[in-house]
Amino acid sequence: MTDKKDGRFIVHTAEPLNGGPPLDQLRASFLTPTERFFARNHAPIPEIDPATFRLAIDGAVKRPLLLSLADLQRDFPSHERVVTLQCAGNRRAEMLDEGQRGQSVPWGSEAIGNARWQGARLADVLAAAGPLPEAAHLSALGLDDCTAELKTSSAETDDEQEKGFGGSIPLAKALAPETLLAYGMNGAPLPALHGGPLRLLVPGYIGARSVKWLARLTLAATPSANHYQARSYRVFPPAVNARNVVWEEGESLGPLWVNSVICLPAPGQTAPAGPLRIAGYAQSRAPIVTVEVSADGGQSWRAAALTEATQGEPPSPWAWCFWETTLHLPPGEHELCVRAWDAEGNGQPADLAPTWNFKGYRIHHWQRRRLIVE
């Protein structure tokens, strides 16, 4: 397994280390190498053995329970899973202003990748607890030691348990098939820096509930009330801001959006006359059927290919895919613009206006691109 990231990682903090790959990388195979996928942390890496780590699993439960990582791995079967993780303020630099710049991790568009996953199936280890009846909600807490961020955000709390990076989901996502706890990561151990040696897997989730170095799974009647699940993952109308917020209106993040980005040509890239690739990814809680690109800022699209570049990897309902077509544009200035819609019909807006919020979460306008073809 590896900690060690490439070398043209792109580094936004490094203390905790929160970052991710040039675009030209993310897109150049389905499965994201280790050593290439992003990382999003809110505290310093928690020093954990295996050898001595245990999961509590307790709340609303008939047996609470008590499980080693080899626990985890004789008495349940084994599952994989390939899923694609993206953080909630992926392309978050689309809408910053300077003002705004520092405040919070300034997410170009690859807070986000593609990994086959290895661990139990949540319902398989909850079904040996016995989830009671008022049982709604699944918390889950991490071993990070997220202190220091409370602090800045007047959050700071007494209660112990309180102070590691928590969420939840309904009770119904937690024991749905895909959702695991993992603790392998591209055929190796999971990784540290990605979680290990366990973390929940919540597919067609943001990746905040997807809970790193876990270390409690709570069953009970309503959701967690960790300060990233209370307050940090929600969102606000546009009119809403740092100074007039109320904590408890927002909405609380879950489940995707769709998105699409264009990963090729590079932001900034002039391109010579003739035909140009134009490529990128596309992701949804639900599969991506249509992706389409405009070379005049939306006046006109045409259908992009979504490819089959799976690297002999099954079909997965909670895959990005990757998109692609080539285009014959005249010398002069193009704006590019991608859109999609998934299997439920779910779409993108035209314009950010609409869905810009203050804590920069759940951007997913059409992208624009600004092309000098020579």
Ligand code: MTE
Contents of the next structure:
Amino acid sequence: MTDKKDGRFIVHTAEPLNGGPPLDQLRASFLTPTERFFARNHAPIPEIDPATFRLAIDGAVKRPLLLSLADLQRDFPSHERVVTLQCAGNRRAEMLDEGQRGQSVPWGSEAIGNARWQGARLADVLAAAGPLPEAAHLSALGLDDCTAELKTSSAETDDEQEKGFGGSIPLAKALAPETLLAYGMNGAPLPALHGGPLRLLVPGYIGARSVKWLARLTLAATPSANHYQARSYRVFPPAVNARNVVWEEGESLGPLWVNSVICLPAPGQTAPAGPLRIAGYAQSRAPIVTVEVSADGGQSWRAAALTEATQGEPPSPWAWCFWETTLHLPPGEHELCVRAWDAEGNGQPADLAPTWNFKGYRIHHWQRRRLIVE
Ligand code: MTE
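Could I see the form predicted together with the ligand next, after the form predicted on its own?
Zooming out: every chain and molecule, the one shown earlier first.
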């Protein structure tokens, strides 16, 4: 699967593939080319024949459905959305010390990508099934086999546990016009690595809820009992660790938070004196309205320009925003920082400490970067 990716792709694990592009490449284009799009997989990629593939829709519905890909493409209007997917573990490396590396994917800031997705509106498909009044959550189940990971994790390995990766979203989000059953990515059929033939696409939510290789959608009164919803992708207070954790008590992650990242200059790069372009991305559950940059560790700030570089795409409330500014810094060592706010007034904490959690999710404090100007 690594052969499907660009030569500079940062491979954290090869089987299953977990990796993403270097930050200068990530910042190079508003739409992330598929060969540079990050991949997050908990298990090997399942082999699915698009010709025999069926999606089951069941649970609290008047008419259970079994749909082929052709049914979906023929019976429901096709929609396109420019949507940024971000993994809940993005920036995890900033909270790990050396001893902790290897416990989960040690993401830098590359667990994110922005693509043009094509698919049917989930709301249209659910309307055909007819949700019953008790339906409050939509559970999605993938065709991958996560048994190996479940054996080494917190999961109860009883027969009840689903093998596939799954998760759920509130029914209101399932019915929202932005939520898709996606079969296309960047103008081509959805590649197997990214969930082809069919994945859920939940804009503004953590990437984990965009379940790949969809097998089944179930409406119910309660959230999914799947391991990746009931125990994983949860945030715990700083005092909780692997020894005292009660998995079900964690805060289940859904809607994204504000995050902003410095992509240029690339990490570790030394800058020449003179005008210096600082650039990066920002994303949240709502459009980003302000990005500020500091060159003195957060003592003083200046507004960055939010660029219009959308490659001709109409503005999408579900896409990241690119920002940049030019600084004139004297020779010496500087501490760059970035912070952002979204249209709902959400911002970022200054420090990691209050948001530190042992699983390394929702890392979104001001990003700090040491820079040497020669
Ligand atoms: N769906 C299945 N079936 N299996 C998975 O391992 N990973 C999830 C989500 N959907 C996953 C999945 C996570 S954690 C993320 S961040 C996104 O897919 C990543 O999507 P991508 O690999 O297309 O970038």
